[in-house]
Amino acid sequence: MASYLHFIDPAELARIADLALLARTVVDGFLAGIHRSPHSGASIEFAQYRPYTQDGDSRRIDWKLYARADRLYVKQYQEETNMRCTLLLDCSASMDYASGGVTKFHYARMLTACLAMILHRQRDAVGFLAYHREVLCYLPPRSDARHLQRLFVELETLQPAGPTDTAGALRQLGEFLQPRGLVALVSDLLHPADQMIDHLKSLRARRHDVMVLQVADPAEQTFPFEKTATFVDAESGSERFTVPAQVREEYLENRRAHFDRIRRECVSAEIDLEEFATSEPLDRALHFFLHRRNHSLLTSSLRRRPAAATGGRR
């Protein structure tokens, strides 16, 4: 069962009440096919960087970092890493949204969990923060089974609505975390820019990772209606009587500069942002996550390493 269900259809996989049991069966298939494959580029057992040195295991050199930085550095890999990361859940009204068999909310609930579960696989310190106008709940880094069991209790409690705040949530974020975290915000991004993206710079200031994990309905991305209808904003209430055909060029105009505008500003600031619709398996968003957990321990740990700059030269 574990083998094959990570990669169905989302709808499928919202059918299972138990999100600790989903998560497990998701995260269990998806490793599972991670060391299968001999292409992944992330693999769940790497830790960090080390200088290659003369009685080092040379099949472990990593030519693609040689490239970059003419040294000779050695993948490590180890059960125990100790990262600090903390997972952010926009519970807003617009997040309740479903063109098909799954609303964004609910995917990026899944998502979350399997997030989580991948993270104490891994003994990663795990925290959680859910909003919407204001912060619901807040769980500090931890990397027990206990804390992540109380983070599955939270997250099968929690139901969209309301306005959102995500410049607030990440303001008060900011204010609890240490320094040297990583942080992934899992949100439809579907709110005024300007102030998230300050509090997002802000973090990456403190030197923390920062990853943005967009979840949008297909026909968000497309406006594929036909009929007239009366639109209704899922957080402000306020309705517009429209005919598709005559705004739907304006509206995938105005929602392209919108999100494109994010995308500049998290690639100057150095956050990684990845948009995936409800109608795709979680394969891929847990692949961005890993690659970029994977990428911010090789980062923490040559800050750590002051010795590495030293490294052998071929």
Given for the second form:
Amino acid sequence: MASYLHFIDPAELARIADLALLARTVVDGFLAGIHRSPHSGASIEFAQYRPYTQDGDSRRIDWKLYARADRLYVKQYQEETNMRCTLLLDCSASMDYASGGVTKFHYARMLTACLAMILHRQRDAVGFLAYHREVLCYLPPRSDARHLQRLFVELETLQPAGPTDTAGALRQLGEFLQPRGLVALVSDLLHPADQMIDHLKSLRARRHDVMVLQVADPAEQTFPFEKTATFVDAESGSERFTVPAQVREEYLENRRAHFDRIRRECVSAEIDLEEFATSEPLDRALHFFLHRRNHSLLTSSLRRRPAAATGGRR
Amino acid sequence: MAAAFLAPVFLAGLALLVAPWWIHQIRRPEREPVRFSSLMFIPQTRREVIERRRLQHILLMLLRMGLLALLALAFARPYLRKPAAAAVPAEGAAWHVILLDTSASMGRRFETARTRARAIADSLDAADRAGVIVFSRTPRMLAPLADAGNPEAGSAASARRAVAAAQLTEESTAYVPALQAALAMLQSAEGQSGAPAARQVIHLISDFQRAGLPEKTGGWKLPARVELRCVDVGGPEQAGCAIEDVSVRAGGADEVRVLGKVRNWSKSGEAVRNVKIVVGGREIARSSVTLAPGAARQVAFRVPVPPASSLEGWLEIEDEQPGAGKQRYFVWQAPSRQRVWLLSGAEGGPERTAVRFLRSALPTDGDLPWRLEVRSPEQAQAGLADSAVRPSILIVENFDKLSPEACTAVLGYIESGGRALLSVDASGSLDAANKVLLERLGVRAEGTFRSGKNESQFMLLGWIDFDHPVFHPLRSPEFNDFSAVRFYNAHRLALVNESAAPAEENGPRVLARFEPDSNGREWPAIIETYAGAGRAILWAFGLDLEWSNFPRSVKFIPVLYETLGLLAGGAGESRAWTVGERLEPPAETTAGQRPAAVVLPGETAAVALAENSEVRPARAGFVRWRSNVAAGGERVEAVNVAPSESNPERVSPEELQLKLCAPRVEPRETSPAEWEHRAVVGGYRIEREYWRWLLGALMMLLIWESLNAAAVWVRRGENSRPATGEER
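The form predicted together with the partner chain, contrasted with the form predicted on its own above:
First the chain shown before, then all remaining chains and molecules of the complex.
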């Protein structure tokens, strides 16, 4: 336990608890365990009565209630399910950059660990995939404590290096994963976006909820350099003589265009995307994760409720 | 023409050129790779931007390198040189002036110098002319170059005879007057012959003692057409010991202490020497001193002297090594007390405060050189006119009681050579004194500042002439504060012809002034003035406490003593002379009379002193000033060889040529190899120096560099502005 504790800032975890996430998720009834499952059924626990309609399953009519009330009601049950969440961590060399104290990779690793802990506390199954040019490590979603410990051990051993192939990692993940899970990608997205977006959409088509947590260094956001210098690409090692004052505006414009395009594609595919600077506290990312996740659950629940009202067991 | 440097050592500063290049190299932006996460958003910088920035930095670097190069070159003092030999014709008759050093430092070398001079005379061509000048402190012509009345003048034979007749002296060395005399001889010969010689050569035969070359020559240089050939007869000779100074101090009631300063000029070995003292022609003591190389020590002798007598003698060091300064003469005269008359008009009455202060300052039982005697004006009138009884110094106070007759007597005393201190303290009218006495002294009293004493209203001295002998001993910061001396009242003394006074050598001279009055005028407080052969000092205030607190201040005694010492004219002090120096007769002999004759060292006959007669001793010894030729009182003074003559330090002939020959002359016989070797010191004339131009260029380059650096700095500042929110 002590070996992975340093990934999680206890203060961050305490702040998550203070935000009363537990209470919100229970009220919304979407999460299993601490939060409720969005998938209603009849397998385990009674939920409510609903008036029977003609398109409903007559096998679920509660005849005892009909005897008392002289009306047809269908019994609905709650189903306790575990969410299968897979966390993807970008381990390319571009993540090993820091203008201040924390590299993007370190920040992303802490974020991944926190997300894994939160999911584990919610009794969700947590999967993990680390990649750069190829997949470095894959742990299928499981919810037991030993699995979480192994995840942390794997996180500890990872080192950023090499170029990025996010599209390849998503493609391979799509082959492994069962449908209807949650996929959270933690990356700086500093690579061509076309194939990556295609594979994100592919996951979405398989009814996975997809979330992208983009990690950025403050220097990447503002390009505050003053001295003329030769910039060296962290992944390819290529050099470029640059006069920062001359290229700053163009740099910012290029960056804005790149991420705006990714964002537009994500929005159209109902993929959540948010950018986090390494100078920010982790709690904003955790808030985002839980908030967006709950919002997504609520939306999908509302979408599925008419189907559940039919009383059919899934 | 060719370029050269006067101080080429500064060219080493060109090595600093590496510094800007090195700094620019280590600070080149291309040398600072910045690892960045991705270059996918960074556009290519335009090539012209890169090249412009490189050019800006290279320009800045070149400017800085240029600054350093100009600085080093300016300090190296480049100049354009031109061979000066062209000024000296190669062929034709030559005029030669042989300058033979006869100073005391020549010593044994003099015969060598004479031989070299004779050799020069022997080597002359038939058409050549030669003149001979011997020099030490002053030059003396022994053989002229040309003389209309003497056809043999300028011949080699005449020169040989003059060289043979030259005698060693005990005078010091001076090269500049000798070269000036040689040049004057050449110019005189030109004037007599009507045309200059094809070549004019000065042969300077000397031991080249550095003491003979002044630090500053006043800009005088030997012209280019005159060739200076230096014949060095100094050679490496072992330096010896010498007596540099002798002083005599009163050591007690019946003895004096004779102190001698002995120096070992040798730089190699320790010396043990005997120093003896000879008094009255008899050795009375001897002392052995050990001298480290280059060090000096003091040797002291106690000599019994009868009261009120004098002492004549010398110190002598026993040294086998050559050199001057082996003997040094001294004279000591028992101080005689001079009579000082205080003219006060308080006869019969209570003693005046001023008199009490003066009696206290000049006690009769002290060992001061003055003896104060109080006289009433009536008593003094007759005595002042009688040379047998009149005092050395006269102090006049209580002007109220000074009758016109007494004023006339005082004026007569001053005009006849007397010295007076006049304290103008009249409370009443000074019309008579003005008319009879003060205006004749060039001063007029215009009344007092106030009618009476008021301690709350006082004046201070606003200006003091600390260069004057009276105040000179008090010039140092420890003693020059006169702010505690308050004057409650004083007379307004005005110079009769104030505008003309400063120009007159013997006109009134203000030694101190009061602070400016309400009209801004600074009235004199102390005036020195002359009348006839005498001198007077006027104080514009009295000597009692009604006038000032000066008599009770700590400044009173020093100022009074210095004033009396000045008025006494240094009588009683033993003056020191050097051989060849023009002697000034003392104010009076021991008989209290002016000297009328003099006996120079080495001579027995007295020579009468005529008006403006020039007395120059040719030898060291004793000079005796006598009241008259036959007999009477005399004053003896010592004449010694200049201490600098014993200093063996030499100046190189090249340095002497560099300092005294503006257009340097290349000797004809110099080979081309030697020509280049002696290029800096001889053979070339400096046509033009460029260091001022270089400094000017340096300033312009500095301005350019500053503007360029500021532009780069401003550009960098603009570039370093933080990105705006929109950009983010």
